[in-house]
Amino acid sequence: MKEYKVVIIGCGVAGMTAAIYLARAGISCCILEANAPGGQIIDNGMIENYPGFLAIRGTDLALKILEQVKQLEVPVFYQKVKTIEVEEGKKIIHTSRDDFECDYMIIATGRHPKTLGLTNEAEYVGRGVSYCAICDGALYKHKNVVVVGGSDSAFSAVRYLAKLVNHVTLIHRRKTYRAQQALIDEVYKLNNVSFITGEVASLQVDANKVLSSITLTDGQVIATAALFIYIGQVPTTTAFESLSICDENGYIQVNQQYETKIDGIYAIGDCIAKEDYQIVIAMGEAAQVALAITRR
């Protein structure tokens, strides 16, 4: 059994700035990461709206906050956890590999990407079929391609693709967006970049299995050679149902100082209901959560 004070439950931006705080107030806490370190932002290309930085690739702003946690010596185990128990006040947390005690814990898991619900989807992620522009597009270099979304994850998709591939085409389900405008406006003057409103009803492979071209409900077929889905965020909150702590569509549920229901138990970041979804938003509220625990 590996003892601390407080454990974080991911690695991400709102994960590793709580590590931070609380290990520079000498508090011992450890972080646990099912994944890579990182979270969403390694998704991202370049951050524009993060202060001290005109402009900044997510992989590296996640890059140099994790060197921050090296240099305090918090443990990052790279283990999935698997289920949570409460006992007398402490939390007994199992992973895929060891076991975990603290008084406090905090969730900072996140969301992932939502998915279409195709048929053959999933059997077809890593052939054609992505989430992350940034992890798979240059292995679409030259080619025609598709993105699915409105947001400002979309656009961002698309506006890193368009200096890689021969064509984007851009679908979403509205002829208006969700992205900021000056994203929208910045993507619209790229000259390998098409719109089309519409949604996707299935997806053809060809003979070695890998995405040929999709059907939109309209029948139109678009021959592409990657279909890229954006098309919102789900929490990644499951190993928490048991707790009794997330709502009806799976957010961890928080009061004013982001504590659950729980005693000692917090949840921060993208993984808990909120208006704004911003990486200074996320840090903040590790901040707080952290500074709280320390006058505990």
Ligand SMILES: Cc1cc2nc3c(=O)[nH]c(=O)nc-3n(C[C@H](O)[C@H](O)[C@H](O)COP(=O)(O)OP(=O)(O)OC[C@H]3O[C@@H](n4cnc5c(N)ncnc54)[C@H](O)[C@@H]3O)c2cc1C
Contents of the next structure:
Amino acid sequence: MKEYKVVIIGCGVAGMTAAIYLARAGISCCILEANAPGGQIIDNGMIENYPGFLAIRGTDLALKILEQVKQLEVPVFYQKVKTIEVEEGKKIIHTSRDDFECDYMIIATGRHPKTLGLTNEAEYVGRGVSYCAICDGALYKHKNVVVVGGSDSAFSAVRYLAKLVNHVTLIHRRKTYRAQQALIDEVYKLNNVSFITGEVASLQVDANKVLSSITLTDGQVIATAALFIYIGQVPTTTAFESLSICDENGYIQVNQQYETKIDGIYAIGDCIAKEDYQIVIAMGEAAQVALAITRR
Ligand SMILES: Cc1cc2nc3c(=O)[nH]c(=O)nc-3n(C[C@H](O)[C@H](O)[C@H](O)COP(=O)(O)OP(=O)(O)OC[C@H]3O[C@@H](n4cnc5c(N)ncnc54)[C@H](O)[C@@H]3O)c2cc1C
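Next, report the structure of the form predicted in complex with the ligand; the form predicted alone has already been given.
Then the entire complex follows, led off by the chain already shown.
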């Protein structure tokens, strides 16, 4: 059993910021991370609303924050948290490899993309189906691709892909879009983008088991090398279901101090129920929680 005063779950911007504040206050802490460090900002592309930088690539910002975490000697364990137990105030965290014990636990597990729920969607991730234009767009240079969605993220993906690929078709189930008007106007000006109102019903693959076309619910077939899905996000909180701290949508419920109903368990960043999901907001929550712990 590894023991720390505080265990932070998730190495996104929220988790890393909490670690920086705790380590600087001399509190023993570690971060547990299921995947690569950085979380969602790795997929953000250029970030233009992070103070101090006119624009910074998400991956660069992630590396800069991680460097600070490493310099403060906060251990990052690449292990997925599976379940939590609370015993006489102590929190026992079971991961894919080790067990951790702590007095305070900070949940910073963020969100992940929603799927369309098509029967063979998961099977073809990496073979045409993608949730990240920045990660996978270069694989489809000079080809025709489809983006599904109507939000800022979907339009940003179209704008990014239009520079790389031959043609982008944006499919949205409504005639109106949720994206900011300025972004929509920018994309409307691109001459290799077309727009369809409809819903994807199924995926078809070729003899090599690579995506070749999609069929819409109205029967229309669109030949495409890739399907980029941008239909929203869901919180990554299944590991905490047994604690009964999530709402009906899976978001963790907290009070204004980011405390869950279990003493010593906090939640911050994109995994909590709130209005706005932004980097600086997640960081502010992290700082507030870390400082509250230093005063306990
Ligand atoms: C396409 C896109 C563009 C965006 N652009 C901007 C922008 O320009 N400006 C802005 O301010 N915000 C932007 N955002 C929002 C911003 O990225 C998020 O608000 C922020 O990154 C959330 O950080 P987080 O640390 O709360 O969560 P995340 O970044 O989601 O990190 C959570 C981490 O927890 C890990 N994790 C999850 N479950 C477990 C588990 N069981 N065990 C261990 N580890 C686990 C995950 O692997 C992940 O690394 C954008 C979001 C998207 C999707």
